[in-house]
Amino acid sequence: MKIHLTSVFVDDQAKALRFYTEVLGFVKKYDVPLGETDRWLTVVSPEEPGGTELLLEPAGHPAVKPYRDALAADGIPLAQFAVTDVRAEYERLSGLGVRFTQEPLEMGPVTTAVFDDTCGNLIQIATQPQ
């Protein structure tokens, strides 16, 4: 068994697609219209185009807003992405205007940082222990 797809709820799929591709560097995999306004919209790492997909899921369900608001208020990231060098990625993303809620922090063998994805979520980046 392996993880094939996971999702983040987003307020605006077009805005999310721009952020996740143009800023974070993911690539669009699927963009399938669903009804009048929604899309099945996934992105993947350019390093693993056949790997785990991230669904940029519309945040229309009534339970989404209180859930995301509670996580954000407590500073809890909705997802974590692996990077090779947290400090370098922090500098790169900061230079692109990304707002971090936690600067790089070393915790034993792991370094993390947390940013606002502009779509209603906090996202953590982390190095993975060797």
The other form holds:
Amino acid sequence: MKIHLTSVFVDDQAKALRFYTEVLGFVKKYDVPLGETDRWLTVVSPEEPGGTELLLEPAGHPAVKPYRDALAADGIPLAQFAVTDVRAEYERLSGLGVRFTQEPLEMGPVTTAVFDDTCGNLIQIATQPQ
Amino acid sequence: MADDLFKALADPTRRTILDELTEQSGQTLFEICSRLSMKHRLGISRQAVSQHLAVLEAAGLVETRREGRCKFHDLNTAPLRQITERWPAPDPSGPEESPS
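Show the other one: the form predicted in complex with its partner chain, since we just had the form predicted alone.
The next block holds the full complex; its first chain is the one shown before.
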């Protein structure tokens, strides 16, 4: 068994696609219309085009808002992406106007930071322990 | 007021939270929990951390603010002045007498 897809709920799929590609640097993999407005929309890392896909899933279900509001209030991220240098990525994304709720924090072998994806989620970036 | 302050300071976990907020003020609950578990190896639940923060907030040592959808915790050391006002600390400039 493999983990080939995971998802985050997004307020607006078009806006999310822009953020996840133009700001974060992922590339679109699938974009298939579903129903009237929703799309099956996934992105992957350019470093791993055949790797795990991230589904940018419409946040229309009524359970999504209270779930995300409660987690955001406490600063809890809903997804984590691996980067080679958290501080460099923090500088790059801050320069693009991304708002961080946690600045780079070194904790032993792990460094993490948390930012707002502007689509309703907090995302953690982390260096993997070598 | 003083009782709340002394009670807040009496617990080692709460003192560690104050240490971490001294290093970086303006933390989410998630960051405080991360620091306690990863830096200090404290096996403590999010609910317990929340309760510690409530005690610190009652003592005025921690203040919270909302920014966007997140809640941040800031350090406020002003209440600690009550301690040195009640039991004055020695003059930090040392034993030298100031000319009178």
